[in-house]
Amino acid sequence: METPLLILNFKAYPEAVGPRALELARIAEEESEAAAKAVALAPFIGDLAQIADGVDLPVLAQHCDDRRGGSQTGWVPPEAVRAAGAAGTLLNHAERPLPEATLRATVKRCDALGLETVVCATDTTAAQSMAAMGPTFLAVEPPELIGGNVSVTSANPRIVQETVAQVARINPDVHTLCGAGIKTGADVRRALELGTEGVLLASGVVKASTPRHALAELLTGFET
């Protein structure tokens, strides 16, 4: 996936799951396409293939498991994200925590299977043992801030820096995003200014109440 990226998580919100995902991941394709800007979407995993079937943008799973096909009952393998058509998944959200050692494992055979992983840290601390797992993206999400109306480049913007410089000690070859209360393009501006190389955000477009607007004003963050 290209950066500066903007990845949006549809979660499970009632505003975008079946029909309303497609319409939603569509305002996105045109919306990244109109200001020529890297977005990435991450729709319920029930909406998975047709969103991937419908748009032209990556499209990733929220999460998924280190398990195999076959007989594996309510679990999401590496395998079956692929075949719906993902470019990757998302790993150890905030509300959807891993064992570091089953995180370890899943972004390892995700990039066996060619599978790009976007792995949540809540801090400093966490985001420098998840680097060394070689993750493609890092994202550093404090949970307080989660869903909330104040941004974690205003709110601490010291975990955004620390985080970018761990990482790139730790693993060059990462690429360290931000998320939680990320609502704006100045938001999203600060986030650039930091160092990271994109967002993670989902309720500030999802729960808007004009999701286009909010994710046309979003980009306009990445302008230089």
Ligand code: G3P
The other form holds:
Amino acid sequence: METPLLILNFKAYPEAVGPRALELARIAEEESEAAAKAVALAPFIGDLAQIADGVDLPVLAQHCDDRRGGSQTGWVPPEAVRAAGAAGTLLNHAERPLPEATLRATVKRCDALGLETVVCATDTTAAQSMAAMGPTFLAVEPPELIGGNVSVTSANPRIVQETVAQVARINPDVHTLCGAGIKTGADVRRALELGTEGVLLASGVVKASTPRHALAELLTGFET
Ligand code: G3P
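The form predicted in complex with the named molecule, contrasted with the form predicted on its own above:
Every component of the complex follows; first up is the chain already shown.
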């Protein structure tokens, strides 16, 4: 996926599942095209194939398991994520954490299958061990700021700068993002100024009264 990048996580918000998921995905595709800025979508797993088929944006699973396809009721094997048309997957989101050994094995399996990985870290220390796993992206997201109205870029710019520096030191091929509380174009611009290559966000768009306007405004943060 190209950078700078805005990843819109649909989570399991009622505003973004089922038929409303495709509506939101189409809005994101139109605003990404209008702004000529890269947007990727992370819909609820039940909507993944429909969204991957319905819009021309990279689509990510919100999670996948270190399981092979087959008799795996209720699990999410990477092979099935790829078959659904996804370009990759989030992993270890604060709302869906994984044990470190499982995370390492899952990143490896996704890589072998050509799936891009966006590994989430709650702080800089966690980000260091995760950068060594070689994900495509590393997103630092302090859990206490997730879903709130104060952006990580203003509440704790140091964690963003430190994570960028440590990830670059450990694995310069990994692209660093940040997330949590990002709501405005100014927050996005600040994320780039702090050295990241983009943002991971959810409620600022999904729960906005007009998601289209909210996304368009966020994308102004990528304007040079
Ligand atoms: O995956 C991104 C998400 O955890 C951030 O949530 O609502 O603070 O943008 P939000």
